[in-house]
Amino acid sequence: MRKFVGFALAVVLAVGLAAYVTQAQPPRSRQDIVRARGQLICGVDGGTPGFSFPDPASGRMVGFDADFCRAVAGFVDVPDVEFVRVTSATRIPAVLAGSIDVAFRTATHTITRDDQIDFGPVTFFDGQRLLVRTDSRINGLDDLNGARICVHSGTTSERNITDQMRQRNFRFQLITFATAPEAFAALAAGRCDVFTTDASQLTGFRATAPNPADFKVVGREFSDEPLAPIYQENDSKWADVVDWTVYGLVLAEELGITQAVARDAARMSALTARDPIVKNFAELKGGAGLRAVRSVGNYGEVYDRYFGPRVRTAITRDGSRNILAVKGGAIASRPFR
């Protein structure tokens, strides 16, 4: 009997210890999952000019947000990116479910969203404005009494314009759409008097219209829209990957490390020999920051590729918060040391 009791007690203790060890094990980091998979799964809009869209010639996903996805893949050292198109309504659920590793999808960092998911560093500072037809008499918010307003549902833009109209005690009709391209198409078809969202997106839609001269962006910015990547909460290892990818591209611009320089071993060797900051950047985390720059270039190169003066979706960087903090803007890195 004593042997039986002793055996039973040993079994109970073993089971209890196993359960304790299992519960004590930290959850697997997204970084480990991505590396084991050999591929980053990145959520993007896929239909926003400038930010993420299929290349007309190749069908390859390109854009400001898409390049940041590729930079993260470079940082974590996986060879491939799978792009998953998510809407404003599905991006946070997709992150929470783990069906995407990270989303770069013009997501405004707000306190209510931060209760659900975590945000990385701001990649683009934006603000909401209005898009109207060129022959419209609407020049700003004060001209919207009685207006039909097209908006992308589930966004801060929808809430912002509603607040502005109610604050003015205006009559208005809010017409919502699942995607921003649908809202723009409705404006073009005459279903509404104005389309409102982030100014960068309005500029992009106008630029890619069959006749851009048919539309104009009007009014002052009436919201603050700091756009940043989103990922699951409480995973510091993965947060470090996403955050330091962004910081790395910014620091590379500060240091003058372009994609061509990052890919040139001789030039990098010369830079690291004379600049300890460059040396840290090139060596810390196994050169992860340098891999990200090799993938897509530095922050300024990514910006100019999709919003520079030579492209249709040009958005002036000078004088905006999107210039480097060291030059008076708000785009800043953190020290690589």
Partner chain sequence: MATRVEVLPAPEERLSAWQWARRNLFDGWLNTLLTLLTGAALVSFVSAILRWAARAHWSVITDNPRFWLMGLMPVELAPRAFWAGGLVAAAALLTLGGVRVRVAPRVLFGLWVGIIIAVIWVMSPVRLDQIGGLYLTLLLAVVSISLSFPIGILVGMGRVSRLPAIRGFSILYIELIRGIPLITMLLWFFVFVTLLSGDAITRVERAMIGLTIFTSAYVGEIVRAGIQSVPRGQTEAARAVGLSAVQTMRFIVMPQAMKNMIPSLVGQFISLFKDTSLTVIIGLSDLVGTGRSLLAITRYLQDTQEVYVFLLIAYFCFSYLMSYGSRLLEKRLGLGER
Second form
Amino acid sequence: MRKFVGFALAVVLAVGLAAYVTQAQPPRSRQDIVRARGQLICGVDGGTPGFSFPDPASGRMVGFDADFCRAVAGFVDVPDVEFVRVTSATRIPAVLAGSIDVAFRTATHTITRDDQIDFGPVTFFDGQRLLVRTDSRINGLDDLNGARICVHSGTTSERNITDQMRQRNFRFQLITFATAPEAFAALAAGRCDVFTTDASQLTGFRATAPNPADFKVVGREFSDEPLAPIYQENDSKWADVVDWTVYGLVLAEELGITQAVARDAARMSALTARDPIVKNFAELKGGAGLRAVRSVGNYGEVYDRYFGPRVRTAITRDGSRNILAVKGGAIASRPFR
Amino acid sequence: MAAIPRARVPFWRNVRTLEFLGQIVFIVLLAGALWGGRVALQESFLRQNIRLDWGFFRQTAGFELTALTWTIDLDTWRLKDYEPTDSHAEAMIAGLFNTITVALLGIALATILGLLVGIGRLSRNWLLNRLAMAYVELFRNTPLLVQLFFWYFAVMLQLPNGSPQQPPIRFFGDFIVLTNGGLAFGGTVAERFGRLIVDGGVQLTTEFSALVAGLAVYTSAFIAEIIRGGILAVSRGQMEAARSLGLTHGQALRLIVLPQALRIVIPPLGNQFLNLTKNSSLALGIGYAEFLTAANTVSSQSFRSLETFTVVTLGYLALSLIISGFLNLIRARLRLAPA
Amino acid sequence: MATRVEVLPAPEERLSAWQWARRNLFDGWLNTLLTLLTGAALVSFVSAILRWAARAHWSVITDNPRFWLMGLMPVELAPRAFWAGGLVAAAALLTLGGVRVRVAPRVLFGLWVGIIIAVIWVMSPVRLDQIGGLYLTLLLAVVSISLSFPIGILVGMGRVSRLPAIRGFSILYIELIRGIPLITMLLWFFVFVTLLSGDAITRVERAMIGLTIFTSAYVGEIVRAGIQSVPRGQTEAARAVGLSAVQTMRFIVMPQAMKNMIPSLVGQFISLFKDTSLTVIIGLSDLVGTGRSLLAITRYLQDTQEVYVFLLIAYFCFSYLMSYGSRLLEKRLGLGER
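What about the form predicted in complex with its partner chain, after the form predicted alone?
The complete assembly is shown below, putting the previous chain first.
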């Protein structure tokens, strides 16, 4: 009898498992999944100064990319963001399979990558340059014949530099690292003569090093790296959420809605009364854009928090493509109407 | 004499029938689970709009590898040097060649080190004995990945970098030159970008050296224990009998104990060699372009991780099966029991 | 009439320090030379280590104790984690003491059940994915060990089963898993399980499942060897006495096999504990991941030696504790005294 019960139990378990596995899940938008979960799972690099790095004191992930994650959470109105550190090995599978909802991970938007996943609007325009030690005589790509080059593996930088070297018929040795800080540490230790990746990251590493004067960023930008959020292919409802979060932060900067203003009901109502565009921004989609601004501030505030003139990882914004389109840059919004 | 009445077992209580039915149920359940997994996977491919496409393996890789880079030209089936203009598949083959190189060198070094430590472990000298024990305990009880990080980032990269302030370490004139760029034998020292580096000769890069050293040291700790166990397993009487027949200690060891110990030692030793080969995949952590690292680069450059990881898994499986087939052959030759 | 013969141990030699040293260190010229050489090497090595340790920047360790312990766990949840950790540590100490003074296993078992319930209750508001650092490493190890043990026993028994379907499946499973490196399996598994389950299974759970599936195959192989080490006569005798196949396995073969298996099982579990470090490659922030994210902070960029030495020491302590515990267990079960 006991044997029979055990056997029956095993069969029921196995059938149940099979049923669970085969259970047809109705296609749901990520938006519903995130809302039901009450939490946004956001992929970041977690080791790039300025963009995303842990703050051991508060136990929080901070940075430009991390703030965009919080803004998306504000937009869909979930209270909580879980940061997942994605490596170059895991970011694509993670997005593909949906174990992260969105990744802000200094990912360059390219046509081949777009086959697999979708990209949102560009949050930062970057370009690849070279970082060398100050005593180095390297001043640009043309000096790199025979150089030992450190790169972060699996990035567009890795291919760009290979292309540039081959085009010049240079001999070179490529040394790859799983993370960007390791590549920088190798440059500092003298394992290689140059570390190359997006200029913003190079600036960040140089600025936060214990001795910034030991390094210099040289050469012209030799690639175009528009960095954009990535998410699953063919989920246009979720794409709308991520895209309009970015647009919302940008529009908020155009309209002069800062975090302080967004959080202050009186000033908001004064603004909405004066400006119909602000009124739309504050009311459309249940005020989702405004919620995003409330959680992290507008695009300019986020930028200044991590790359502004007062922080160590400062990157001059004026004159770069990262100023608003209305001021001649490339950071553009779409109308909230 | 009355015949013993044969008990008639009804078929539903017959063990054979039950076993047969049980197996059928098991197979049906297994098949159901597999089929269910397949359906679910297909559905999820559809839902997430994933199309497997194996054609990208023939596309141009476009990246350089950090290693000795032989590959097989897939059009002519000839051995050649890998270049960034080669295809993804050829990049992965280059990685496979590197895995084999690392494994062969690692196995040789690990065996020598393990033998030395194993003998030290059996020494009557207390200090040497304890030192060998500390070595074994230290390297067996810490993760290989951390050891590799340690060797690479904390040891090798901290070596002198060849600048005027940190001149390279040289042995025998310029015959052996050690910097944090690697170990060079018999090249000529030249100055480039303010660093002394070596041209020509035999060069072992830092990544390669760290990987081989890490694998060899880690595995040697296990090999030392196997060798110690093997020698101890040969009963003491054997040694004593040999000595009483007039053989010297060395002769007894060489002619009596070691041949017997060898038979005990070879099967587990073979497993360690297999482990070392599989463990070489941890090079992913330090960026040496062996099979998995090359595949990982292919995957993140092409964004085709499903296909690449499937190929890698099958590749390692094939490699392991070949190695264990080879080991079984050796065991059969030596008429040893399979491990 | 049987006479009891008391076997006394050989009288212990009492050696003075000098005699001991003469016998173990300076016995013949070769030994003396060896002692001097190893001694000199050891002294220079240890002094180099000490000099290094004196000027190393230990602030990367000492400034971030909470980060090392629990990673990016929200600060407001940290006290709960401290409580849970304290409970487990207390239970571990009590167990070690208990084993020494030979408390009944049932008492210890009850203690652990109580502690585990208490820990689960204390940690209930903490999500699995919020755990990091040492806590995550230990959690991964403990859960995977407790899951892979029963599964491994089933697979091992299947491996020696008479039934071809079950044996075939077990062989296939064991050989397939043992043929691929863990890291490859974790990466592959990471992709495909995510595809199957969406986000129903968290990353930490995925790592646990991956580690369990991997280790179960090795445990299965150990169980097979253990079962085969029990003489066939035992099974035959048991069956002849009228025990069923299941009963024979349960009461005759397994208890004997288990004794033989303990050393290799503990070895396998230590190796599983070490293998949890590989989850850093699929992006979990266990102990190694925590160290590496500290190294990613440019302030600590140069502190690689400190971080990796600390990690080696930390892993060594836990692994050594496990092998020490196993030796204690072996002694209690009277292994090696047969």
